[in-house]
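Below you'll find only one chain, the form predicted alone, shown as structure tokens.
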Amino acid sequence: MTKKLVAYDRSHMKIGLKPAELKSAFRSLASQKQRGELGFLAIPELKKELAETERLARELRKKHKTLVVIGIGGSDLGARTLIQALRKRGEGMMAVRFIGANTDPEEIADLLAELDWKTTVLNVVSKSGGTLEPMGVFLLLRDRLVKAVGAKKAAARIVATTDRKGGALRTIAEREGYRTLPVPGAVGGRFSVLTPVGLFPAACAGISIRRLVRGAKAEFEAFFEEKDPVRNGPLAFAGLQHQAYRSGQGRMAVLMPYAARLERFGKWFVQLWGESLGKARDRQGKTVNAGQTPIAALGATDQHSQIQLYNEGPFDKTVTFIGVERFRAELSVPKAFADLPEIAYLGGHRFGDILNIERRATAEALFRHGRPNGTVMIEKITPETVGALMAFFMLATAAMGELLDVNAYDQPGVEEGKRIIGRMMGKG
């Protein structure tokens, strides 16, 4: 049996599972896997792409100091999550900056003012090369880079992560002589973090991308090995969210990591869960307007901003905590002011222990208020556990799609807005 890197505690969910429904969803996913229809499951087998990504990142780290990643949505959120969770500081590690997720001119100007073009590499990420926000920003940064170092040197400092065969960015890259990395055709953007889309920025920052993929592979294998739906973490998570959603107790799904390094993970989850499951029609074409509204929170910070609502507001949310057993750094509160009981009790407690006590206490308080909540646990923040954590939620998303009977891999509601923007801007 494959060792599980992620554990799911559902003791505070107060919602019953329906094993028959979960077994049906599991069989459907196993059948799709066998037919090769779940593209993200093939990520651990993309060994050529992994080696290509490592090699290019290693080369660029020797010569340059800063990587600017230009992307949006699935081309941006995953890489940001990896960098925040696992970034290293030291000789040979590139600083990674992000832009292109917005067209705010002040944000762009702030970045331009800080860049040293002589030590900067651009990584533009777009499967099609036609996405407005990153491509607009890329054209501006490319122009500044060319002016600073010349066209030939600029071409050597631009990496395009895009479709292998076609699209506007592929055409530009081949015309200008940029190095390229592939966006696998079978992997949708919001599932692409463990492909060159997210792995290249991570490798430039000195993160072991092989360990990331190894963790994801372990979680994928554990999922299909565990036939008992009650013991299968991602399947049980999806089943409980579905039950809460169907009963009206979980129209919204809050994800609340208790680790500052995982704050961005909540935002990555918001796109994954919302874009995959928010659908107007089911697979039979019936109008269902399905989907939980995902919400990102951060413990312990949001105990002081959101928990009041979750404890005493409408009964329409589930809360899922992400807990970390051991932190990579540890500090303790000094003992001081012994004559002040409201302060003195803090002395001697380790900060990691305090954070975990706050998480457990918040879960218990929600439980006492009748609010369903569960906890996803990892031992420590490492490349393996982060990769496994991402795989856990990818699998849960796929399972939830089966339970809702919707296509979890398209995004027609996004495309309509893109078409309207194109018309307003005069696109043919």
Contents of the next structure:
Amino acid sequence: MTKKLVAYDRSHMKIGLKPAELKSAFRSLASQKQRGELGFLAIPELKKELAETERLARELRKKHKTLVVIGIGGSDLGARTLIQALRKRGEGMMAVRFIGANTDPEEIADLLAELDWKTTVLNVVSKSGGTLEPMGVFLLLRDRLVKAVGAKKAAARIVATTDRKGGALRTIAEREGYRTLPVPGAVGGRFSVLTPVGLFPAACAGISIRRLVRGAKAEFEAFFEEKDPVRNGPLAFAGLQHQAYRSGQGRMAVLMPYAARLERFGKWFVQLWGESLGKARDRQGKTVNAGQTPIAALGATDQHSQIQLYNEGPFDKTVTFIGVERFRAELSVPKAFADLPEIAYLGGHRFGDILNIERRATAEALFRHGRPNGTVMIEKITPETVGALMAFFMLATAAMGELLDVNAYDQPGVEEGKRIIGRMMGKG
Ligand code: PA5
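Next up, the form predicted together with ligand PA5. The previous block was the form predicted alone.
Everything in the complex follows now, all chains and molecules, and the chain you saw is the first one.
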């Protein structure tokens, strides 16, 4: 049996699971896997892509200081999450900057003012190769890079991560001679973090991408080995969210990591859960307008903001905490002001322990207020556990798609907006 890197505690959920429904979702996912229909499950098998990504990152890290990643949605959020959670400092690690998820000219100007073109590499990421925001920003940055170092050197400093064959970015890359990394066709944008989309920036920042993929692989294997739906973390998580959603107690799903390095994980989850499951029609074509509204929070920070609403506001949310048993740095509060009991009690406590006490106390308070909440635990933030956490929520998303009976892998609701923008901007 594969060791589980992620544990799901649902003792505060107080919502009945429906094992038969979960078994049927599991069977459906297992047969989709067998037919090779769940593209993200094949990520651990992409060995050639992994080696290619590592090699290119190693080469560029030797000569350059900064990587600017240009992407949006699934071509942006995952890489940001990995860098925030796992970045290393030190010689030979590139600083990673992100742009292109917005067309705000002030944000772009701020970045341009800071960049040293002599030591900068651009990584433009777009699966389709034609998304307005990143491509617009890329055209500007490419222009500045060419002006600063000349067309030949600029081409050697641009890496395009895109579809193997199609799209305007592929055409540009071939025409101008950029190095390219593939976005596997079968892996949807928001499931692509552990492909070159997220792995290349991570490798440039010195993160072990092999360990990341190993963690995801372990979680994928554990999921399909665990036949008991009640003990299967991602399946039970999806089952409980589904019950809460159907009963009205969980129209919204809050994800609240208690670790500053996992703040971005919440944003990554919001896209994954929202874009995958918010659908007008079910797989039979019936109008259902389904989907929980995902919300990102951060512990302990949002105890002083959102928690008031979650404890006392409408009974329409589930809260899922992410807890970390041991932190990579340990610091304690010094003993001081012994005569002030409202401060003195802090002395001697380790900050990591305080954070975990706060998480447990918040869970208990929510429970006492009758609010369903659960906790996803990892031992420590490492490449393996972050890979496994991502796999956990990808599997949970796929399972929730089965339970809601919606296609979790398309995004027709995004397309209409894109078409209107294209018309307004005179796109042919
Ligand atoms: O999940 C998705 O498919 C989307 O969020 C895309 O990642 C996003 O629209 C960016 O698309 P692209 O990588 O084609 O530029």
